[in-house]
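Next up: just one chain, as structure tokens, the form predicted alone.
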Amino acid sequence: MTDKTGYEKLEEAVKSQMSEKRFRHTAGVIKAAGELAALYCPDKTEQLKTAALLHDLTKEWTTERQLQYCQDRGIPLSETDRESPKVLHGMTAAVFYAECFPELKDDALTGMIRWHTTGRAGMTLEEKLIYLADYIEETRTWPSCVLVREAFYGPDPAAMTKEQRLVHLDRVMLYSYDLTIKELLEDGNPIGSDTVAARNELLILLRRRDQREKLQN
């Protein structure tokens, strides 16, 4: 029998604080990630499989749970954050992970974790593919999460070029934000100032791509 590698450590480490349920996503978001970084950063897999294992490590917490966490930690919460539960466990994963494994802490990956919700203003590429790998991980049926899965993945990335992959991104994740914030929307929920801050801020990028296009044909 071989040794266990630590990733593997790690992996029932992090299962043991799961339910079956939520352990299923999670190791789709594993398992999206990995494709995902196959096709954009394939040095950052080992970071981006952790950042997948560990982004939803405080998810199943209660809401008075996540609240007194955060109050606990000192994790500054807006009042639409305090009416949005949903939100919660990215900024408590972010920190609770560092104090579970401390030899893991790291900037990047907390950032991995801490915006894999809301997404936000100037996402780092790696926060980009781990909130699209948790929104279309082959698990989720939701019909919004089925609709940015097909249309990630229709258009083929893998046959597009470097440069073409990256716009293909940017373009479904403002896709996924304009759904989420129908939804939220139609629900009569609050929308979070940072995903607004992210959709307006590829929205422009985008814009501006194909205005520049444009002028050069």
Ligand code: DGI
Contents of the next structure:
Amino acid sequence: MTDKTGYEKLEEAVKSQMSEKRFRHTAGVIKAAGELAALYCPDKTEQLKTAALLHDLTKEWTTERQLQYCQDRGIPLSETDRESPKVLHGMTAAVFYAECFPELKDDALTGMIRWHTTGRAGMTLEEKLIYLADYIEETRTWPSCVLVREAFYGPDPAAMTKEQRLVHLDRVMLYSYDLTIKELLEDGNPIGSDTVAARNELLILLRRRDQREKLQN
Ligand code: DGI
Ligand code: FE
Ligand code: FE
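Provide the structure of the form predicted together with the ligand, given the form predicted alone shown above.
Below is the whole assembly, all chains and molecules, this chain first.
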């Protein structure tokens, strides 16, 4: 038997902290992250897969544990955050992973984990890719996830130019924010300011781009 690689050991350590169901989702995000890395930044494949592996590390904590951990570690929470228990795990995982695996601590990795649920204005390419991988991984059956997965893969991003592919990513991200916001509204839930800022930024960017193109043609 060959020695386990560092990544395989990490995978086992993460698996031992999660239910089987959460690990199946995590494995799906790792696969999707690998596919997105191949399309957008092959040199960052390993980093994206590590972020995928760690992104939901604290997802199964109770809300009480999330809130207590934020208080203990001085993680600032807005009123809206406190009323949105589902967004807390990105904040806690972005700190907790570095306590569990100090050798991995890295700002880019922290950002990918931190923003995977809500997104934010000014996301890096890697942050966008982890956000999207989480949304469209193959085990997701939620209608919005299926729609976003089809919107991303339908027009064959591999056949696009680099520039077209980046615009495509932004359009699909905007679509995902719109669907998430619509669902939050329908369910009477608060919408975090990061999600709103992320959505507005892309909307304006893409609208200006379309206007420029129209003028040129
Ligand atoms: O952890 P996962 O289930 O894999 O996925 P996720 O981290 O994307 O979390 C999805 C949940 O988070 C989904 O129920 C919608 C919710 N969510 C995302 N953005 C916001 C939000 N909830 C609130 N209240 N506000 C947000 O801005
Ligand atoms: Fe999550
Ligand atoms: Fe997830």
